[in-house]
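Given next, in structure tokens, is a single chain: the form predicted alone.
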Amino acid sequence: MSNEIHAVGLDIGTSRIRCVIGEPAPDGRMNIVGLGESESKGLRRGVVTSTEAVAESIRRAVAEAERVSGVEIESATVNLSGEHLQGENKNGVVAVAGPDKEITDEDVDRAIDSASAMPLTPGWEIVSRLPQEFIVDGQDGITEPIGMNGSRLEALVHVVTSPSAARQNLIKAVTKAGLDVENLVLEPLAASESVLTDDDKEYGCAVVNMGAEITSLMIFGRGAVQHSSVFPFGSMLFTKDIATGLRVSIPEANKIKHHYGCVASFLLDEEEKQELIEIVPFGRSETRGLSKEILCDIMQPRAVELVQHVASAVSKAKAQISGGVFLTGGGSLVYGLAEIAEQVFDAPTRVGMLDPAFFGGLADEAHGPQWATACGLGLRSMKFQIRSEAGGKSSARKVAEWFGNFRDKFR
């Protein structure tokens, strides 16, 4: 594979911005050669509120990744997030053209277009079309209908819509930072690229990506996206609860959350529960002691509440998640969240780490769930560039691979 390919994933979050630079390895994995992150400014719940502030934050994260890798980048694959995103399942039916009734890429294109033909609110647009499966003359479960014979082709597609301004302002911020946007990928979809296997997607699982202010859910089944939704809350609620309950500043509350926070009291033994934490009350210089048990009592009810909201959406979607729940994003680092989620979801739950089958190089440096989205974006960037170099793909296969439906992992 060409060493000229430099895959770049840029995860623009409300709290942190992370940049990953990768190169294709001979074994098909992506070797991570550069990592960079910076504090994020100019975003609220995934929506750009100041393009210049976001651009400056991007510049800092990119500069660090370039310094580590020794590579200068010009474009990046970027995450698309925000509480405004709305996903729904649609279907479209077309008659197969041609005298021999053999399904062509044009037929597939027409079927996907038919499924995506939906009335949109003024100012809204379709930002992602994720094919689920095709049905040929009543036979379902087909992922690659091209070349098959039939007279009726139906496409089932998960369609995600968003206000046009949200995407445009995100692109504007990235452009101001001196980068071109190579591709936009839904945030939970990008996270799934780096932590899920084909079997996970086939048997049914859920990816819950928790950031500072928003949490996104994506459910997979039969190898494709079956449901997606976004919730207007994230780990910042823990910080605010701590600040209110302990009368400390937001920065102090954030520090307490990261260093001592726990949301599952059953994980603490008696000695740990009584262990004292030194805190500085707001506007004072003297410190006072706080037991870890009291801190857990503040955080645990909020964790249960947040997870129940997500679990309720899974239940309404009537989805099978026997493959388990994968927690990604910086919010999933809160100690005990996976254990609480496992009880609420009543399904196997774990923190989503990078799958070693997909990554090499500096992968150990990006092992945490907070890097799942950025690394997944980098993987998408690499695949996109490899396909562009190869060329000659049929339009239908390009559509299917673009939206990640065909399982073409580089192992």
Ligand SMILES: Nc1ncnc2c1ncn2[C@@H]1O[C@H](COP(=O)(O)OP(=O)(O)OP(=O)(O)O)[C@@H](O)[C@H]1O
The other form holds:
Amino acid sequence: MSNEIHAVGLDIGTSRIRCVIGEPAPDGRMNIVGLGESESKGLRRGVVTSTEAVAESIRRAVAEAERVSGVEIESATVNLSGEHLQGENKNGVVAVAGPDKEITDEDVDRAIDSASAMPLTPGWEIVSRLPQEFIVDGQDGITEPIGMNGSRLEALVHVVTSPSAARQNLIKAVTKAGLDVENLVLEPLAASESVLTDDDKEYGCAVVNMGAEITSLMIFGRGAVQHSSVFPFGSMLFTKDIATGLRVSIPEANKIKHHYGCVASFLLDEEEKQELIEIVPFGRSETRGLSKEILCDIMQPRAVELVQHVASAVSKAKAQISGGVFLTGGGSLVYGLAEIAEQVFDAPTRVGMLDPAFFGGLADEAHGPQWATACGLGLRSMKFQIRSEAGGKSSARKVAEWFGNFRDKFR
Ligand SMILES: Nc1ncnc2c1ncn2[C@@H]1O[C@H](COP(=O)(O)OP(=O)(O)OP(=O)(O)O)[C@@H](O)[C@H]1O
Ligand SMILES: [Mg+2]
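So that was the form predicted alone. Now I'd like the form predicted in complex with this ligand, please.
Zooming out: every chain and molecule, the one shown earlier first.
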């Protein structure tokens, strides 16, 4: 595998910016060679509000990753996120064009174009088209139609739309930081790349990525994305509840959440419940004691409420998630969230850690769920560069086979 490939994943979040640099390993995994992280400024609920502030935060995260890896980077695959993203399932039908009725790349492209030909609100655009399956002359469940024979080709596609300005401002911020945008990938899709296996996607599962200010849901089934939605809330709500409930500053509330927070009281035994933690009330210098039970009483109802919102979207989507729920994003580090989510979803739930089958090198440094998006973006970047090296669109088939997944071509 070429050593010229330097895959770069850049996760631009409302609270943190993370950069991962990787190289292809001979066994097909991505060796992580550099990681960098910085505090993020200039975003609100995943949308850029100040390009200069975001650019500055990007520069700091990138500089750290470059220092660790000794590699200078020029471009990155970046996450697309934001509270306005909207996903819906569409279908489109075309007649197979060639005289021998053998389905070609062009037929598939036309079918996908036809599925995504939809009226858009002014100022909005399609940001992602994710093929679910193809139907050839009534035969459904086809994932690799190219080369098959038939006369009627139908594509089922999950289409995601967003205000154009959100994408343009994101690109501006990255460009200002001195990088080219190689590709934009939906945040939960990137996170899923790091933690889901093909079997998980096949049997049906949900990825819930909880960040600071937004939470995104992506449901997979039959190997493809069946649903996506974004909620305008994240782990920052716990911080705000703690600040209000205990009359402490936001930084102090964040510290309390990280070190002592718990959203599932049944995980604490009697002794732990009574354990006192020292907190510094707002504007004071002396501390006071607070039991962990009271902290849990503040956080647990909010956790249940947030997870119920997501669970109701899952049931509205009428999706099968027998493969379980995977929690990613820094928000999933709150102690007890997976246990509460398991009860609310009534499905096996766990915090999504990087799958060791996909990552080597410094993977241990990035094993937490807060790194899932950046690492998934890195994987995407690596696949993209290998595809480009293999000769672009004309070799798309060859590369799709290399990855064992035709759908990669369209993401
Ligand atoms: N150890 C921890 N315990 C509890 N919460 C944590 C922990 N570490 C991080 N968090 C919380 O996770 C959130 C940040 O998660 P993440 O870095 O995934 O968000 P982001 O990508 O910056 O934001 P967004 O995706 O909403 O734009 C913050 O609210 C932070 O307080
Ligand atoms: Mg995020």
